[in-house]
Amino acid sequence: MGMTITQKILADHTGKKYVEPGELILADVDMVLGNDITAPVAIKEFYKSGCKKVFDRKKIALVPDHFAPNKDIKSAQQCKTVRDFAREQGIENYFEVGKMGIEHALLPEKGMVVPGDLVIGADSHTCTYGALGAFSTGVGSSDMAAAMMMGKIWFKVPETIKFIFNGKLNPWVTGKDLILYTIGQIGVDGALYKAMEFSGEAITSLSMDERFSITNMAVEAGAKSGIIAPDQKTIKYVEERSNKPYNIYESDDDAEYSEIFEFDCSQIEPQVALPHLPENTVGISSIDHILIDQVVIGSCTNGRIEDMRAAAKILKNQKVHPYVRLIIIPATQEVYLQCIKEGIIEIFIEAGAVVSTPTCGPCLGGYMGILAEGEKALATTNRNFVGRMGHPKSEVYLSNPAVAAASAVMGRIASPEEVIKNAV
């Protein structure tokens, strides 16, 4: 019996020739990630164990991004705990304010994850790195602590669901729309503790930025991980950023999948997830005059340079609706700087948007965009749970950056076509 790409990576990190779904394994890790919310808990457990030194100071990344720059005294203490630990342990991959970015955009950008890696992070969206052909998954803070001590972690080998996207994408349809559509089809528990493997003509046509959006949201279907087999685009992206050795894995032709789904992309239009779950997706043409109070463009899902360019394309020579607050957050300092070089920040500010330093901020209802009771927001983030961005009686809708930008202009959830048509 052949193996999937996920089985192959896990087998190699366990020293076995073959692993099967359901098997319990103890695997070596290539990178352990924590942020300012999860790392302090892991650090506390690290010290409680009596451990004195991390297993490898080069294979741990600490990124204060959720409440940083510090929003209050409590968050300042959290960040200080991470900072002090990084200094004491000599952690090479510690990213302070001014150098940091949103963790799941920052690590690939810095070349810290490459194809074939096994990455764990005390953050559910660690599954993002599957776009590089790595096995990556979110874990709890106690697992992070154990991995920092030993460089190993227990896994149950997941089954894999294969998703094949056929055909070419319609205008304004992006990777974000493909994953929203997928979650709409299978539900938020449709891939529970399984690996989601994405393939097909439409996937290979996507840029790396769009692929990151897809694997980032695999967890929103309950998945253990999301993964896309590396191709020349992947290799080019990695070799421009990293000198780490990497391994290319592909699923065998006779690999066994728990399910296989095929989608016709000609039938997929830009998607919007209605409150209060990412599975509540509908095509933009089905949206009926939903007024909004706020738009957020950014996050580990859609804060990369192509997302900024898509928003700028819509917002150029436009004005944000007077009743809407538009908050734009480039995911990293590099993305922010590129936006400045390309004149994108100027477009945003002239349109009436607020542009922030990189931070998770409003995505998790942290700060910089909290919703009041009864308010509605459209966001390019990954979750729209009850109270996710503020008051329990507020509402969050999800979309791609072009739809979000168009909606900021129109004052209601709208298609980019409407803004483009009105501009002619």
Contents of the next structure:
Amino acid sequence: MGMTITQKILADHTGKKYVEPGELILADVDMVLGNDITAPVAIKEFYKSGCKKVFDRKKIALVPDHFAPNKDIKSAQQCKTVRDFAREQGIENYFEVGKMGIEHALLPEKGMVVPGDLVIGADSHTCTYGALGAFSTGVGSSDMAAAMMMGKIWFKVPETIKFIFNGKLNPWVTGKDLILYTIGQIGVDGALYKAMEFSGEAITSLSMDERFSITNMAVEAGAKSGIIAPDQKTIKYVEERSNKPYNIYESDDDAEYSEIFEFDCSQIEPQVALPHLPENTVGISSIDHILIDQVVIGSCTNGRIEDMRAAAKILKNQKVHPYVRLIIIPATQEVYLQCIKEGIIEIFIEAGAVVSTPTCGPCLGGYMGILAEGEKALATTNRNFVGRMGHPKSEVYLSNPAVAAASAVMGRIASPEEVIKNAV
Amino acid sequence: MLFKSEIIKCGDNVDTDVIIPARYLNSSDPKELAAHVFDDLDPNLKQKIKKGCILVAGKNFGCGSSREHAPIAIKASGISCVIAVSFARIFYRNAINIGLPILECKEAVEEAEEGDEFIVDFETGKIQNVTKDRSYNAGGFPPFIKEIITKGGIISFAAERMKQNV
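Having seen the form predicted on its own, I'd like the form predicted together with its partner chain now, please.
Let us now look at the entire complex, which starts with that chain.
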């Protein structure tokens, strides 16, 4: 019986020739990630166990990004716990404010994850690295602590659902729209416990930044992981950033899938997820006059350079609607700097947006853009649960960066075409 | 582990943001977290939680973020055990890893009403709805997971392996 790319990576990290779905394994990890919310809990557990040293100080990444730069005294204490631990243990990949970026944008950018790796992170969006052809998944703090001790973690080998995206993308449709559409089709538990494998000519046509948006949101369908087989684009991206050896895996022709979905991309328009679940997706054309108070462009889903360029394309020579607050957060310092070099920050500020240093901030209702009772936001983030961005009676809508930028100009959820047309 | 209690119910897709909103994640103290458990789901739910009570939930319970603060808050609130149609996978792992007993059983959830009396045997996975005189089998855990639970969670499990140097 053939294996999927996911089975192959898990088998190789368990020292086996073959693993089958449902099998429980204890696998070696190549990278263990934690942030300022989850790492303090893991660090406490680590010390409680009596362990003195991490298994490998080069294979741990600590990124204070959620409530950093410190939003209040308690957050400052949590960041300090992470910093002190990193110094004591000599953690090589600790990223202080100034070097820090949103973890799932930062690790690939720094070349810390390569194809064939097995990565765990105490953050649900760790599944992002599947875009590099790695197996990566989110876990909790105790798992992180145990992995920092042993360099290993237990898994049940997941079944895989295959998604094939045929055809060419319509204008303004991005990777974000494909994943929102997919979640709309299968639901927020449609891939529960499973791996999602994305393929087809539409996926091949996407840039790495757009592929990251897709695998990033696999968890929003309940999946353990999302993965895209590496190709020349992947290899180019990795070789520009990393000296780590990598392994290219591909699914066998006779690999077994629990389900296969085929989507025709010519039928997919830019998507918007309505409150309060990412599965509540509709095409932009069926949105009827939804006024908004705030727009957030950023996050581990859509805070990369191409996302910034897409927003800038819309915002150039435009003004943010007087009733809207537009908050733009480049995901890393490198993205921020690149925006400055390309004149993108100037476009944002001239349009009336505020530009923030990298942080997860508003995405999870931390800070830097909390909503009041009854307010509505359109965000390029990944979740629109009740109270996600602030008051339990506020609402979050999800979209791609161009739709978000256009909506900031129009004051209501709008298609990019409305702004581009008006500009002509 | 045997649990006997009245149940409280909640619906499908209860996410970690409503179990414990992110605005309280600047602390990891179980008591502080328990003080805000389910704040954004139903402010009245907390008042119904009595020590040892059993929570019965719909599908995909605990979806969303990886915050271990969610099962920690539930456990510290006094809830002894959660039975759901299904759990989101990170929540499932976290619950096992911190020692919050959980069981998946669709039938038991569908036939249960708020206030029913349940008896749950965590070792065997047997669930009894005393009020409705019905019993169900949620199945036990595989040996690998039982080992983690019997060793008192993933950390003790890992610490033991470190000592044995395997």
